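Take a look at this single chain, the form predicted alone, given in structure tokens.
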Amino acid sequence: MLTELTQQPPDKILELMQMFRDDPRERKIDLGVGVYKNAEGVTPVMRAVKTAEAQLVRDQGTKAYTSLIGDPAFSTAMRRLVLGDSVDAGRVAAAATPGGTGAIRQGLELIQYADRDASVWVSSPTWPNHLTIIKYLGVPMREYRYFDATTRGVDFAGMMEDLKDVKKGDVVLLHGCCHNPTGANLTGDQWTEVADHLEATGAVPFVDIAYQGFGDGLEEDASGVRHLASRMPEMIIAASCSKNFGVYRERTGLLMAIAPDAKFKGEAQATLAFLNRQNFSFPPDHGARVVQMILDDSALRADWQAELEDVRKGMLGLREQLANELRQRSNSDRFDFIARHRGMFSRIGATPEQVLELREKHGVYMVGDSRMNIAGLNAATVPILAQAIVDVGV
């Protein structure tokens, strides 16, 4: 049997992280991996998770099992730092998953076993790995425009366009903030838009919400997500506490499901428990619970949103010091949209040939579509990155 297995392709990110770490050169900057890091290329333990984890290992006597759909506590503390209020409770199932990853994963089951004929649309470009667990899982999958590649922002005409073939039952794909791989994000008008689209079609909405408060702010960066709640009958949501927690090796996700009425909201939540037991029995705990914690204790919570919003600004300075040294050295005004974009990433536009060059003359390691990852920089590295970019001619 096993003598029968073929070779996988190799991951390009996995790929380009053992590259980085093979170069003898000093002065090579990572922007290939989507991890944040701060000006020191660490990623650091958050102050609050710090302190939480000492409460947790002082205080906890078990390690037994919680449930098949994690600690209860948890999912409240989730739904509303992501729904806030802008739902009924009594219509939202949640399940703890393993990462953000695990909640697409579960996501992706509960569509199909709903309703294995149901296509998922997925913006093009969108984070790999969708890609990749739709295929493998055999779900019907379609694409929609995102991404203008001259103005660097979201081809939002181009979206509805394509989104004008969504039929009723069909499932959209869509980042709730700080897109990945191109850091271009809907407008409030332009959530309104789709969510009249999709409330038109009898579509339902797939939220992959793994940056909340990367972008604009902790309430910000929901607010879109927050509006499809508010409006439509039924909705998924992946959420992941990866990034905004700093807790990426203990992988904290959380997948919700709202359903139209309490009734139908039982069986879902039935669902997912059923779920999460053929996969996996028992989601991880320790990092849900260390988030539950902080989430539920003013104090904590409170340390850990001044540290999340340092995070945020400190990207949001990068982009902005990057932004104008290209302005400097390029002469020109058009790669502005580096400071429009929000979150980690953003796609500069270099051409497969020009992210060789970067990497081969000058160090600089980034993804074949010139996905960058901004959390890689620091003040000191932002100018060799824009004489870089502007030396192979992006």
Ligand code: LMR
Given for the second form:
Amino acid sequence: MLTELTQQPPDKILELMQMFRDDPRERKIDLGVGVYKNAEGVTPVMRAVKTAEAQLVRDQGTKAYTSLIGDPAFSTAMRRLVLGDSVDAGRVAAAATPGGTGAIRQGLELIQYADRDASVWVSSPTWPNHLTIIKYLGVPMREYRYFDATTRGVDFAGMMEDLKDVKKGDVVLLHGCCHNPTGANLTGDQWTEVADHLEATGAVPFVDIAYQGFGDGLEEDASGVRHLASRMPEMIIAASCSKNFGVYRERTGLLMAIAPDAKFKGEAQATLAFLNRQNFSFPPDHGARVVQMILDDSALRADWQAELEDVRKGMLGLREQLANELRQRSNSDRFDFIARHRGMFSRIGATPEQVLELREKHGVYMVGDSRMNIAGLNAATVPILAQAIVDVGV
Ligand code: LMR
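What about the form predicted together with the ligand, after the form predicted alone?
Okay, now the whole complex, with that chain kicking things off.
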């Protein structure tokens, strides 16, 4: 039986991570996988996480199972963080999942379980793992235009034109903030227009929010998802704690399903528990508990927010610095979009050949579609990168 298996295509992002580790050059720069790094190139454990973990180790008296949907206190704290008071809590079903990817997977399974024929619309481009999970599950998929390769901003006219074909009951996958891989995001007015359209067609938004706090701030980054939640009768949300709490390997995420009313919420809640049971039974607890402790303790929360704000401002500073360096070195403002993009990523518009040259000649690792992780830079490497980008002729 096992002899029937064939080689799986490698995940491009994870493959790049390994290539970087294997590169013996000292002056290499890792702008690949979406992991935050400080100026020393370290992905630190956040202060509030350290404190909460120490308390947890001291006080936790059991490791017995929680519940199939995880600890409800985690869901409540995360619902408030993501959705604020945009929607009646009595309509929101929620289940903890293994990371944001787990939430995406369970969300897609929920869709499939409810309606096998529903198409899921994804932005072109989107996070590659969206595509592979959708394909793996056999969910019908459609794409909508999103990125304007010339301006490196959102092709909003193209997006809305493509979304004209959305049917009632179809699902539209949107990035809540800090679009991955492009860094180009919808404005408040554009979110409203998307909501108008989805409301009019009866389509269901599915928002993936994995970088809340990395763009314009915790509240600002949630404004799109909250606007939709305040208007839509049904909605699905996958939230990740990996990046904004820096708990990548703990696999901490939450899937939420907003139902039209309390009765349907009950059914959605039971289905989320059922789907968790089929796939992995109980979700991981450690990261979720740490996140909940931070969110529910005013001192820990203030410290976490302060550190997250430093991270966010550090990335914005790097964006500004890089855009300036490129303005000087290219004698043009064609890279100013880097300062306008938000979040960890920017797609800079290099060709695959230029991306390869950046890697081979300059030791700069970015994903093949020219997505770079801004957090992989520091003040000293920005000029090196700027020179390399100009050298390869982007
Ligand atoms: C990324 O896009 O680099 C991150 O979300 C990490 C991953 O799992 O791909």
